[in-house]
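Only one chain is shown below, in structure tokens, and it's the form predicted on its own.
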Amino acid sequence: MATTQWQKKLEIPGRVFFTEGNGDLSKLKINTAWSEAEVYLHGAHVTHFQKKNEPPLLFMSQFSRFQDGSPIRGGIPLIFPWFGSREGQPAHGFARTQEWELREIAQSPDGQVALRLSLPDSPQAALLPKFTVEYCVTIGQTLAAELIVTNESKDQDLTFENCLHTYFQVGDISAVSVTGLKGVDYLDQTENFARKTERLDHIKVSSETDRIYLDTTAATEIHDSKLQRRIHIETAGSRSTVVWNPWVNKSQQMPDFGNEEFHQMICVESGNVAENKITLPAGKKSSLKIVLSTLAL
């Protein structure tokens, strides 16, 4: 990977610089007074965020592929313009396997660092009504990410699904619970999308779990008694929350995921999928944002 002059001009000495990532892919390393982070241009993918004197916030598979055309396994994959599988098309859309364009790096007076990236034009994007996508990542005491879709068409609606498919690092899945979803209807993908209602305050994972919680805007939390921390997930512009852990059999079927890695991760994803997909009128804009913070348990 050769750093371009344009990239060099964007770097902030002591704070943000380009480096060669895995698979010779371009990677940004960010350091603030409170935390460190890494972001790949491939998929505009946040692969690391860690506050000082804390374990990493994000889980990354040791078997992840870092190559053109393949998604990165772990961190925060960007899901757009569809969620899940689609015949003849890449799973979870094309945004997570494209090289995004870095537009801006800025440091605020309080020391936070913000990156702004945009999704480039592509043959797949050309099949949809004209649109633009920007992604803003802010690193500081918290990790914030905002996906902004604008329908640039003059007369066509743009219908899409989006999701920030966040993989969280946990001490052991058996010592973890997720809160904030009691009373919410969900689609159970392990049972052919059966519709159910969440009855528990604290959701525990003890088998393959793949649920799409619908019509919920509430904040969620991951309680991790082994790492003695709470991960707080605040959202805006999100009406769906997906909770996923592949467990034993599914882990063994994924070549870019270790057989035992399900013990150290849980996905709590924020977005608008299934019945909550977005239909954006011509000229309108949609924003999906998460703010991730950690607290002592």
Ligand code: TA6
Second form
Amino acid sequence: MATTQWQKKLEIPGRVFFTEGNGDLSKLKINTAWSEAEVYLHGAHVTHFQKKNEPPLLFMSQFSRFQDGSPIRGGIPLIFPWFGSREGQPAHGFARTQEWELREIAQSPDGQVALRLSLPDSPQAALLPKFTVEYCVTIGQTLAAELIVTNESKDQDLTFENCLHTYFQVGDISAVSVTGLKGVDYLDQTENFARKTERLDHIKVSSETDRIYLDTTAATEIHDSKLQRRIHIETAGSRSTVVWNPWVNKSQQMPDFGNEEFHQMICVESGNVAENKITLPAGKKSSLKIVLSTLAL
Ligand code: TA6
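Form predicted on its own done; form predicted in complex with 6-O-phosphono-beta-D-tagatofuranose (TA6) now:
In what comes next, the whole complex appears, and the chain from above leads the way.
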């Protein structure tokens, strides 16, 4: 979709500007003193974040679609108002396939860039109690993303799931572990949502892994011994952490994902899913925030 003149007026020359993304979708490129990033208006989708002299933080599939009605595969898919599949509806809700509106670009005195986007009205949204959704992305030495849902109705609760479904770039999945979830119960989606308890400090992936960790607000870390880095995932307003790698068979079943790409990615997702879903009273707001940073291993 073409970038409107009003949106172009928000550009900051040399810092934040629109460019033609894949599939003729509108893409914002952001450059800061520490990093660069890319954000599509389609799904308000952060597709790239990279600190200077470091490998990219986010994984993007080389086979991703960039078209109306399809989610982008990789980066940070924005999951709302439901997580997972739903009869007759798009998986993971409709927010990630809508064209979001850019509302504001702000540059802080220290040079961080903040974008504020809003979810437009839609027929699907009209089926729910009246609500608004804003998404704020802040790019600097770290990458922060905050999803704010406001229940605008006068007398109805708004029940929803939300999740920032982040795909992280790793050197090799066999040289990766995830920490911060020991002792946490999870639903194992590879075993029909069987409920289990995490026993390991360092979770490793050697087969399809698809787990919804529940009632956890802890920070998690991805230890990558091939890229010699730790990715630190700090959250606020998140009670669920999802860990996913499709491995061989699932990779082959996804046309927008390469058969061998599972070696270079892991999803560690933050949100409120399944029994952690949110019931927001009329007039109230909810915030889900992640702050992603990298450290030497
Ligand atoms: O977050 C894990 C998961 O729910 C997996 O079950 C898998 O479906 C993944 O999300 C990707 O979903 P998508 O609809 O983006 O293909």
